[in-house]
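Just one chain follows, in the form predicted on its own, and it is written as structure tokens.
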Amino acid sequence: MAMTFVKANQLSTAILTSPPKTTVSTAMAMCSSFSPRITKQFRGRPISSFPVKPLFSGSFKAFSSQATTKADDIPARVGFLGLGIMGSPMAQNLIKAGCDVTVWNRTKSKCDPLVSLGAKYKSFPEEVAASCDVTFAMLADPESAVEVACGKHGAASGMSPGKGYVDISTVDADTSKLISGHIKATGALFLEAPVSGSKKPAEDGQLIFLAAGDRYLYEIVAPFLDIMGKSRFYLGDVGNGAAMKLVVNMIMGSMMASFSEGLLLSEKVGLDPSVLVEVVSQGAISAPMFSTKGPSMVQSQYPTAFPLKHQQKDLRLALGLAESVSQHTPIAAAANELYKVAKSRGLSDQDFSAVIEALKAKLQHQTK
């Protein structure tokens, strides 16, 4: 059995806006011998339970746009670039599946425990490139990735026919595009697909992809995906995957610094900030969110699951593409601006949470 190209893009109408965890793809029913047992064993479960078992194993035949996919097609080696709060416990998913991995970061001492675990290491991008079939990436900002993509020794360079990069950083299309650019230049195929979720889902394989680039890639990495994560929408071109992901964590950020001002208000009037956040979780505006850090927030206390630092960030060029589309974004140009005050009170690397003492902040200036 087998599906071409052609035929791939001819499903896209229907796949579109369907996660594939519901919808079952043609490629992955004709990689049925494995993918089962990712679905069954695997999902939802945290990766200290994960068997030590190799599920991906056989030659690894060259892929491309005109290649059709068949069982064997699934890359063999596969290079994880970035290992930091949320690309650590994703490469360890992906070893603990069985998969056979090559790491690098730039502070070497990070990729000491997945060595540990059984992953080879590399001193650059470009050797972890180089060595892999599939380099998936996740670095903290555009720079970064540009750097790590591009750059000397970049991923690029290491780069050829018959290979592909996933970058599931979070990055504005822009950037998105040009390191698409790099690496399709050297004949290898891309895929944009950031990710919705924190440290706990990223640990837990409970992560959302919003895949956009080669269609035939995101087939192909897939089962990669449903590793790392617990459904992934392929949302057509390069640079769409990325302002889905600005506009998810936008809304994030601003829902953040409401909820805020509600549990400083709550206390201000006499109120249990304490009870509001069992009120909220039973209610209509209930959201995981709320009820897994208000308890915390309450207790001035903020571990970090998605730093502060990169809620700005990904606010600020959430706004650069609402601009670039004349879309006026209020509440979410105060939000950003409520941020910035609390990474200059030195909360960059807390969680986002902390944006509740930005706003302390301003209530013990107004009573002085």
The other form holds:
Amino acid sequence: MAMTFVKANQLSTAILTSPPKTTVSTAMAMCSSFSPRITKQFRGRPISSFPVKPLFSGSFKAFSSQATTKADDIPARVGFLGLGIMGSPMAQNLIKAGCDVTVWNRTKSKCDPLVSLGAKYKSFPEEVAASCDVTFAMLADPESAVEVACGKHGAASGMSPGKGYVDISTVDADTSKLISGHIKATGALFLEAPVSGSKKPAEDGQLIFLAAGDRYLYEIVAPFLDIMGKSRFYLGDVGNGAAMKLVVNMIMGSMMASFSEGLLLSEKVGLDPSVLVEVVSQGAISAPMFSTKGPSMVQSQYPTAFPLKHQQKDLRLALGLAESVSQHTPIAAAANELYKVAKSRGLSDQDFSAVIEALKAKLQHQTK
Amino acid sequence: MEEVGFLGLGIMGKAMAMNLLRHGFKVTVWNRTLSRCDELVEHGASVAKTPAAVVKKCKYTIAMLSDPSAALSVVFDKDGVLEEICSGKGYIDMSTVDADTSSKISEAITSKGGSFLEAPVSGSKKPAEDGQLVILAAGEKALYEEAIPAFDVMGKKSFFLGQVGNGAKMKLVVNMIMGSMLNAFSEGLVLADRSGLNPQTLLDVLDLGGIANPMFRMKGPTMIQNSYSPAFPLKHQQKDMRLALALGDENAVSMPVAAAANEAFKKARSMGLGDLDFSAVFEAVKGPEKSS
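Please could you give me the other form, the form predicted together with the partner chain, since above is the form predicted on its own?
Whole complex next, starting from this chain.
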């Protein structure tokens, strides 16, 4: 048991004292601010919450080398697959905090800003996984997540005992279990950890992680999650994180569709929709999403923080989840139809608030 | 502000009238069930036997009735407002009604020389008690200005929205969004539960993000416990959804989500939940208990 504590602590120490790639002072400042938090996490934690014996002796071996005084020589190497709207700022935050980061993206040019900040680059997910201790993946949809993890030159091919894979993509539970199976078959650990929060929270390190899977890996990567986010939840078995994320986004998608109906109705009956936004912000249904997006929606502008196509994907997956538990969800179903209409009008890459266009009679031609 | 009349001492009216009394207003009250006046009398209110008697006594009369038919009734029936309204007096109807009802009342009041303001509110029992309502006024601007001292006591913010009908419409739009949101929230809670997640955890996650809002925060915990003590009766929420949909119909506005939400509220009413808090729609969304 004590060894488990040691290995976790040693790893976190290793992460924090690894030679930073950027300015030393920044990294050291981050180190000292993170140190106490790490210690607090493990203080007073009942031993029974850790596995009785190491499940993977391999992992123990890889980390136990930290037990020597040469912790500084072996930093925890972090891989990051997928540098889209979310992945790019998340990886950047890790680099800025002094982490040793290796990146991959299907479109190589997206890696350039990260590399100029100090990240390493590898040509395939397999190579990233092989050269890192923990690899994060942030892909757009179930298909990409499976391809990157399990496809040719995929991450699973580079995983082995002692390594961890953290899939922060938003997928359905079955996809997550599929990926988990492939990863764990190599002896590595798996965690799903989809996030709540879009572009700005990603940039600001204010995401909410909804993790499930290997508890031990969750504890190991907690410091990274704390760099990228403001809070995290451990929800149990693989599938629970995916389900929680889909439930949240189902509510969100329905709320945005309803808000759109309200804005449009207010305008059509001779009210000023900006005043509706203000009235809503004063009352019981005041939500940050409405205050943030309302003003731009009134101007028919939809700057992309969360692409509409992904919101529709999430609704589709949520409806699938509802079907699997025989639940009737008429509001979500009605909302989903609106997002489908919006997609058919070419609004897939606009912010999901563009769903309001689906309610309008005439086609609004969106220029690129 | 001079003596204020107050018609209608239900969940909202009683709290609002109480606030006026506590802030030093002289108030004369009327309620269809007279016994509800008692507590206000203890706090210094006078009682009048009919709406007409209230209007006769007071320069300004506020009304807070539960639906269009009650709002029309206190104005048009025998011993109603119309019998005593005249030039120099103002009538402020804070009930939530459709724009047509409001226009009808406005015409009747102004044709007798009185001034009229519709001023439905956003907020339920607790905001009413705490003087934290949002007031959506429309009609005569001069009367609005005169009413501000009372509005400032009853609410945290007032809007003047222009011509009669605009306040009513704004209120219906807000409550339409609210009804749909509560339904979406209910669907989420049920799905979380059926997927083996802890509904309380869902509440915790929601409260941290972009869709956090006071309604979820307030209602979530009680819904999880199947507790629906009425702050806003479900039958009134369903009435508001129906009126909002009618507004959409009149103007050919597409509202599929609101239509689906209205169905859920109707179902809840048919289950006998009309007098419970509108969050009781959760029971309708849950559906019959199945063994899976």
